[in-house]
Amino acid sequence: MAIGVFDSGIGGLSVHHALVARLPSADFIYLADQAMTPYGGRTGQEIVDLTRAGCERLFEAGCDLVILACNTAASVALRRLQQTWLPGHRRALGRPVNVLGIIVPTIEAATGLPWEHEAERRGDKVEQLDVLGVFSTPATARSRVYEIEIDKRRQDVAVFSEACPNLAHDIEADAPEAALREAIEGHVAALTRRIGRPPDRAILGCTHYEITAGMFRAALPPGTPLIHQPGATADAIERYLTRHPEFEPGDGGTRLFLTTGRPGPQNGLVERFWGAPLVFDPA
């Protein structure tokens, strides 16, 4: 069997890259829903339907485990699919399958605490707040998943989200680097104005943004720590596979890249990030 990695486009390659490095002998199938990207401006029901269709395609291709390498899909669709669709689909397939996301590993990395931990509610005032900035798509920002879940675990962390409406689309479309840099600088400045000062740390809450991590570092004050979703996700998936031997990742080192959009070579920014040319086959 294989591990499936799903994203609305090329951003999930940042997570896929980390997973391949961590599990080099495993078989991977990457699916980009480029015909419908970006997801960030879509309705909740559209995101759920598109994410379910992507998972179905990867299960059909032989994947037992699918990783939603898309913050929008993970924040809006994952819990609903796990609760209302996945149990019946497991029965229909007659084998164990599961869908996991990147939100949980990111929050564990941001808080330094396991997902199961919930902070005791205390009435005394927190003297020193750790200000965490989250750059994300509008749909992820609307979900408030980072604000809600981090607050459950750490009362000394204040989360501020900055929605970046067109950034994922521009990265997907291979926009000029100067235009991307200007957009990122604008979003960092907007978040800084809203907080009243720069954030102490930042999450790049869209996997597309990881491809431009260097531009975010340049726009933020020197030394601002970035919480990287790809590494956190690779750590979590490696632990998950150890706990769940029923999910066999394969051992042939297969790398298959599929797209619902235009097959063929992908854009130059992504190829520089990946370190080699990438050719997608039609899904």
Ligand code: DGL
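Keep in mind it's a predicted model, so treat the numbers as computed, not measured. Heads up, when I say rigid core I mean the largest set of C-alphas that superpose within 1.5 Å between the two forms. Numbering follows the first chain given and starts at 1. What changes on going to the form predicted in complex with ligand DGL:
- Residue displacement note: residue 266 has its CA displaced by at least 2 Å between the two forms (rigid core superposed).
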Contents of the next structure:
Amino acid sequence: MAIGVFDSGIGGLSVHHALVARLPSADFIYLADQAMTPYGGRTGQEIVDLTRAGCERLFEAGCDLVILACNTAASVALRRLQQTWLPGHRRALGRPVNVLGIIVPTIEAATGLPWEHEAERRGDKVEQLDVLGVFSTPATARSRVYEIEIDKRRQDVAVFSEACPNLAHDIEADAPEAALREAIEGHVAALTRRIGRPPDRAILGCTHYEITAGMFRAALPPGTPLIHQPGATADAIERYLTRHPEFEPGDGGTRLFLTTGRPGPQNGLVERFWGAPLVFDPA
Ligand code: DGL
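Could I have the structure of this protein in the form predicted in complex with ligand DGL, to go alongside the form predicted alone above?
Expanding to the full complex; the earlier chain stays at the top.
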């Protein structure tokens, strides 16, 4: 089988790159839904339908395991698809398939705790709060997934999400660096005003933002640690494959890149995400 990696566009290539580096002999198929990107301003139902279509396409292409390298799809659609669609689809395909996201690995990295760990709620007063900022699309921020899941595990971490409405779109559209920098400074300033002080740590909760990590770092106080989703996801998927030998990731080292958008050689931005020129095939 191959491992499928799905994103609304090219942002997921940052996660894909880390997965390929970690599992060099595995076979991978990356699918970018560029015809419908960005997802961040869409309704929940649209995000569920588009994510399901992406997973179906990857299963059809021979993947048994699909990773949603997209916070918006993972936070809005993953649980719903796992509960309502995947069991029946698995039966229809007649083989064990699964879909995983990037939120769980990110929360494990942010809390330093395994996902299964849920803290016992205690009434003790927390002396020192660790303030964690999450920059994301509006749909991810609306889902409150980071607030809810981190609060279940760590009473000493306070999470504040800042929705960055057009940032993924502007990154996907290869907007000039000065415009991206100005937008990012505005989002960091807005979050800082809302909290009353800068966050102690930050999650770039949209895979598109990884390429602008330097701009976030420059806008935040010097030395603010950033939690990186690509490395956290690669760690988690490696552990998952060890626990689930039924998902054998292939050994041909093949890489196929599909897009619902414009196939063919991609622009310089794709090259920056991936580190080398890429040619996409039609999905
Ligand atoms: N890169 C995706 C994410 O992590 C989606 C951005 C979008 O399509 O709005 O949220």
